[in-house]
Structures are given as structure tokens and as C-alpha cells.
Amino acid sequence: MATPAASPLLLPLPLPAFTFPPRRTVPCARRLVLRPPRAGRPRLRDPPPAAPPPAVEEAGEEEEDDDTLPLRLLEPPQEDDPFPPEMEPADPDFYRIGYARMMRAYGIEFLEGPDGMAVYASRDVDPLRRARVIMEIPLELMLTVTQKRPWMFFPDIIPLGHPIFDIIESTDPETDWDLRLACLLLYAFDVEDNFWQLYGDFLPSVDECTSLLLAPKDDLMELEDQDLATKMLKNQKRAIDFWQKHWHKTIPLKLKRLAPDHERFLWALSIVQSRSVNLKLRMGAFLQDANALVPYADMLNHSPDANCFLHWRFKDRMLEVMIKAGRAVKKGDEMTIDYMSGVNSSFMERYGFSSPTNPWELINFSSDAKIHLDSFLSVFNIAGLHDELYHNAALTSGENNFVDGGVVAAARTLPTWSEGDVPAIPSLERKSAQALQEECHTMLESFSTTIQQDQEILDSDGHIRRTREIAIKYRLHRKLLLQKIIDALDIYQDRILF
């Protein structure tokens, strides 16, 4: 690159504006590691040995008591009372690696579940009108590079004239984000007694990654979605150009070792795509757009009802994970966040995961027949405007689990009708459901196999690969939904004279 890094002492503060991207939706079920590790405040360095008692001073010598600590450079100052009330500190032999400021964390341990690494409560948590802390992350555990040239990284780890410069001058600065993110955690991995050589510990490796990236040509046959597929082939493509025209035979060692074959760099990409924070960094009176890397953030898993959000507390670069103010949590429960509202297409295509209880999910109907969108929205509890639409559970008698994101989703995609307080006519009502519900078969015939089968795959003792894994919940998933929608209609049928 032409233009030198800049030094992180002069990098300005980021604003609090970003979004962060998610990566699969919330387990039903996990899987307890035998010793899971548990977060907490860090120490440097295991504390000094208790110094022997002090001997006895013979009879005129004059006794000097100095209570002072020995200063430690690298340790943050202590606070009085650095946890907030509410939550305990967790253990902090999780984090004890040697840097200036280290990731906290309050009330939460991290444990292994289906998909990898996932954040869970470590105590019950009330209610409260205010939002509580439970994680904070510094600035300088992230890897971050700004969007626009000229390049800004932080931490500033790359050295002026290794070649991983140069790679990373060559990027598009409106498309090739991800690229570049990609090759500074490759270079982070190869940098001696850098942080994210021991966080890597806690990343998918190439065989537990769900990324399409990862994915072979059969394996994406399976999404029985020739758009997504195409896209992800197209995505594919472009990522091993761009390896195959940097990591030729004839680059140095020190930038082959980085990405040796072509599968190890979709592996970075995809670990770049699935996980990275968008922010905005201030720069004098300009404001300049950023991609980085968040450490423990990251575990946290997705949810259109997620219990936790993500706050930017600019004044000393550190990015908050909070509880939302009213929301009570159970030990054992799943911290999540909302990582943005898509369908499962979009989903699937950078972050590898999907969901039957999308409420954002999409099926384009091509009958003419429409439903009263008012007297089906009234059946199942469903207010709000067309794009902030939500179940009312409140409203709900006794335990009904068939409302849910799908049902959310059905009301969204059906093609409906309304003109102000204009009631529905049943017979018509009835008429046009039975319509929709036969399409809706319609679709389900189109598919190569059953849910049924889908199933038995899913749950059969040979191994499968994970793409392909994931591939075959998409298309089950998209099928569960056209099931979904018809046992509503059913329901709505029955209810319409009510």
C-alpha cells in the first residue's frame, strides 16, 4: 500500500452508530462442555506468593510500614466498585492473557451448543427499568480497517512494506470490505503473541463452518434454490480469483504461509462475513465508515426476540453488550441479539443459517384469491403496521406454541385485502383460503423430497457435512413455513364466523 498505517495513538474515537451481523439463529437445544470456560475480569499475571511474616524487630529499631502496591505499567487502574451491583463477576481465568485492557464480562459463562460457542445466563436476572451491562470489549482486542483509503487499521499491526499492505491497496473500496478484514485476521494469526492467536481457539474451524463459502456444487444443489445458489457460485468465484491473483508460486513465505491454499482463505472470509461489526470512527470532522472483528461478542447468537443489544461507549472505546430494560432472564437462558431483519435467503447467503420461525420470511403467491388481512391479523393476535408486525402473547389464552415467527411471516406474505372497516364475507373468506392453501401444496409437490425425509436425513447417524447440513434445513425450513401457512388458513377458516 502507498499510503502508511496510521499509529493507534492517533486513530479517533468511533461513534456510537453500527449494526452487527449475525450468524444462526437460537439453538433449541446445547450441549455442555465437560469444563466450560467461564468469563470475568482478568489479571495480568497469577498473583505474587504471600510474603513471609515479618521477623521480629529487636527492641530500638524504628518500624517503616509501606503499604503501597508495586506499579504495574500495564494494568488498568481499579476501580472501587468496577462491577455494577446487580450482576457477580464471573471467573476471570478465562481472559488471563497479557494485554492492557481486557474484555469483562458479568452474570454469563460461555458454552458449546450445536452450532459452536453460544452465551448463556449464569444467574437469574430481574426486570429492571434500565438496561445492565454484561460484557464489555475494548477497542483494542478488535481487528478493525476503515472502508475508504486511505486505510486506517487498529490495532496497527501491520508493518510499512510487508506485502499484506499492497493486497489490501488493491481492494475495491465500495465492494471488497470483506476481503480486506479477511487478510488482516490472516495476519493477525501469523503475528507473534497476538490476541487472536489464542482466539482462534474459539472459532469454527473449515469442517464446523456453516458458510456457504465453504460449500461444493452439490452441496448447494441441496438448497433446492437456484437464485441462492447461483449467487453463493458467484461468491465463490470471486474470492478464489482474488487468492489465485495475490498467492501466486512466487510471493515471498511470510505472505504463502498466510492463505497456503484457496479453502483457507473462504475459511477467513467467512469467519470475516459471519462475525463482523459495522461502525462509524470519527476522524477530526470527518466521520469514516469501519469493519471489525468484535472477540466474545461474536458467540453471541440471533433472535428476531433477542434479550440483549449492542451500545457503543465512545468515551473510552468500548463496545457494550446490554440486557434490554424490562426484560427478565433465567439461568440457563440464551443471551441474544437482533442481528437485522431479512428473509432466510439472505441469511443463509453470509452468515450460513436459517430459520422456520423467520418472521421476515417471504413466499411469493401467484393465485389471484386474497384474505381479509384485518380478520386474519385478529384470529392469531397479530397487530402492528405491515412492516413491524408482532404476536400479542399477552393476549393469548392459556399455552398456544403455534403462533409464533411463521405464523408472523404467513400474515406478511399472504396476498390479502382490506378497506377500512369493511367486514369479511365468510363464504368468500373460505373460498379464497382453500385457494392459497392449494398453492401452497402446489409448492410443497415441487420439492425433491418430503419434510418427512428431510428429516431422517437430518437425524440419521452417518456423517454429513455441514454445508450440506445446512443446505438441506433451508430447504426443510422453507417447507415448514408453506406447512405453517396452511394450518393457519385452516385455523382461520374455522374461526371466521367468531
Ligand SMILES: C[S@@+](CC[C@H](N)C(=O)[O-])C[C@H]1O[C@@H](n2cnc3c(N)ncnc32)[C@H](O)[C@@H]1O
Contents of the next structure:
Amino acid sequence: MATPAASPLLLPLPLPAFTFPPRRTVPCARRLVLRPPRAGRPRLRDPPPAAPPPAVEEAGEEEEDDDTLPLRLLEPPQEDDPFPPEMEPADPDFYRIGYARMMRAYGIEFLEGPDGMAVYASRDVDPLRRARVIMEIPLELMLTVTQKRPWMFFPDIIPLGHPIFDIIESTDPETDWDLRLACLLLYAFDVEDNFWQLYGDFLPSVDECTSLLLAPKDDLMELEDQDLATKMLKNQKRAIDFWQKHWHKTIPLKLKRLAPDHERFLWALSIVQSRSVNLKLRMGAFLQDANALVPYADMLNHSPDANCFLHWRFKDRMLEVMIKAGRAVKKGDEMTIDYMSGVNSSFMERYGFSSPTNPWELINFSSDAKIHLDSFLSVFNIAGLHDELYHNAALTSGENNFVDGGVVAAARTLPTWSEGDVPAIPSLERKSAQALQEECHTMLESFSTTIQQDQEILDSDGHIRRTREIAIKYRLHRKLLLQKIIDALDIYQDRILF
Ligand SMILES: C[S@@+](CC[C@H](N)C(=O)[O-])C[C@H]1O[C@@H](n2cnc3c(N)ncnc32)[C@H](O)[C@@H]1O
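Let's see the other form, the form predicted together with this ligand, since the form predicted on its own is already up.
Now the complete complex, all chains and molecules, led by this one.
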């Protein structure tokens, strides 16, 4: 179906709704097969028994995806070819239009880890000069909504006249991308044989989801961050108001069953916010920003030092997950991408996690004390400009792993000075370092619990709600960073003379 506002995104021909034609086996492609759901959250691992180890492809090659071509194009012409020699086969791209494809994965496994489902290397990968593909996900498996008018979504699964269409249409494409994608996701779950009906079994349930959209007020208070708690209460209210406005009592059953209660809508919104990516899609002559839920790639966890990145292949509308050039990967390593460079509260707001070693975390110091930036950096063998600071581990001899993202965050967030070649005066530097340590201690004391008490709560055997756990971890991570800064300033004072 096609209405002016809901025409199929990108594809000139309508796709069959996820009917996958029989494909020839590609020896290097290892396919992941969705298993029927088991009790609890199922795992995605399913290595086909007879598949030889996949050869990792090099990125950037626009190789023929011969898997999608009809056999005729791949075979030498036959003697009794009925076509006269002046006739030429059509461009291979012709056959790709609207072809329903599956995802492919190379040299990876999907496993349940400490941070939920995650992607791990199933073999060693030597560092290469070019990036390597580990996953390919075709557009037709994604749920996608464009950000600008005339807005479009893909796949075009909503029948003309369905009330969910009007609900999506009533939102602002530029600001309400998450509400719109949540509606599309809920609708996709309800469409028989839709890919997302199966994939939904592998998404975190309400109890497993870390999003603070699902946190009761008591859990938000555990954050001990009034700004973040207020923001999350506002975000919850926005979602509940939206649900109440559109899922009122007298709506037709086909709409009501998509989100019978507001918790279901909050869950769908949590999934969308914590798992979608921004894509730039080519729409005829111009580029369109779109938000997309990309299955399988959404199992990648975040790391500020990620070994992988996402790449959109315009030509055949395929999202690739690639290992960065020059990165060695060992079997069992987690494959990660960098979601964004942000402070812990931003990660909490959208994804529901924080880290004590987030190199972008900020502490607001009010003291006038400042330490000498270059001296501090050289004590810890940190180099680079403010936005690209990195630890040169090769210069650090026999010295445990003290320098981590927390020390990089300290270098960014501590008040510092630097005036050309003017050297630091050790006695003044020590005084400043001590003043800053004092302030860290004061901030630590302002929390209602200590580091040890938080750790005891998290280690206790009793069942702890997921959102309470991540709220306690958030305040703990802030305290651990403050402690790390205190320790780093101790080391700085010891070494400033040498
Ligand atoms: C895109 S999903 C990644 C797959 C997810 N682990 C799962 O179980 O399906 C994002 C979610 O993964 C978790 N996550 C990702 N990176 C993380 C990290 N570095 N630390 C803790 N949790 C993380 C958070 O729950 C986040 O909302």
C-alpha cells in the first residue's frame, strides 16, 4: 500500500513481506538462525554444523553479492543459449531491487555476558590495514523512520486506514523520533510472520531492561542526582501522556492490543531509545536522516575504546559492522562500538548504564586551585589534545593498570593552567592538588552512602530490581571517579619533582 506520506522508503519496488527465497549457500557466510524462544531470554548462538570456518572479508570492496544473483548470470553461456549474442544480460543491480535478504555474520558469536547479550569474536583476527566486515544487515530487516517531512518509514507494513498510522502522523518527525519508532515497533510485533515478531523474543524483557524510563520514583532517588531524576520523571510523563492520549478506552482492539497498558509502551520506548541508530539514507537526489532499529547490530555494547564501527553501504542498502583497521582481535574478545562521547548522565538517560572509567565524565570543581596541565599529563603518560587524549601504555613500565579512562577524565575535568613554556612550581602544584583533593572529599561526603555501602548493597544476595541496581551503580561510579582523582593527585604530588 502507499499513501503519499507513508510510501516505501528507498525501494522502488515493494518487497514481499519477509519471505526469503531459497538461497545458494555461501561458504564463507555463517548465518544465525533464530531459535524458538525458551524460558527466559534466549541466546542467539546457532552455528550451522557443517559450515567451514568463515573467511573474514576485507571492507571497502564493492564485490558482487553473487548470492543474490540468478544463476544465469554466474554461469558461462551455454551452447544452445536461446538468446542471440547481441543481447546482453541486465545490470546485476537490476536483480537486487527489492530482493529480500538475510543478515550475515562472520567470525562472531552472540552470548549472554555481564552487560546482557553481547557480541564476541569466535576466532583471532590479525590487525589489517583495512577494516573488516563482521556483520551485514540489509535494510529490509530494520525498522526505519525518517526525521524530516515528508516523513517516511520502512518497511511499509502499516495498512491504509490503520489507526497507528494516524498516531504516528500526529507526532513531530524531528523531535518525536522515539515515539514514532516505538509505535512502528509495537505494530511490527503484531504483524503475523513479521521478522520483529521473532526477533522480539531476543530483546530484553521489562525486568531485564536497564532504561530509567522503567524506573519507579524510589529507584530514581537512588541516583542521588536531582537533575537526572527530574529529567527522567519528565521523560516518563511525556511517554505516559502520549500513551494516555492515544490508547484511551474506546479505541479499536487492533490498536489497543499493541500497548494494552502504559508499561508496554514505556518498554517499547526504552527499546527504541537504547537500541536505535541514526542513518543517513539517500532518498533519490537528497540525503535523509533516519532513525533505525537494526537487528543483530543492536546487540553490540558500548566502549569508548571500541574495536568496531558501523558503516552504511549505500549501494545495496546494507548496514555493515566492521572491525577497525589496525585492531587485533583475539577469540573471546567482546566486539563493541562507541555509542557517543558523553558524560555518564547522558548514557543513563538514553541507555541506562554508566562507567567508573568513562573518559568523558565531568566533575564540577568550584575551587580556584589549578594544576599544571602538561605536568599532570606527562606524569601519567597521557598525550594528545583535549578531545583526543590517549594513554601511551608503551611508556608505562612495570606499573599496574592505574591509568584508565578515569585518569583521562581527571585530565579533562580538573581545573588546569598552561602558559607557554612557563614551568610548574612543585610547591604551588602540591598546594593546588591538595585543595582539589579536599573538594573531592567534600563531594564524597555529600552522598548518603559510602563506596563500601554501595558495594555491599550490590553484592547482597537479595533480589534487586534492575533499575535500582543501575541507579546505585551510577552514584557508585561517580564516587569511584572522585576516589580515582584523589589517588591520581597523590601520585601527581609524588612525581611532580621528577
Ligand atoms: C544496544 S543494546 C546492546 C545489547 C544489550 N547488551 C542486550 O542485552 O541486548 C544497549 C544496552 O546494552 C547495555 N550496555 C551496552 N553497553 C554497555 C556498557 N558498556 N556497560 C553496561 N551496559 C551496557 C545497556 O543495557 C544498554 O541499554
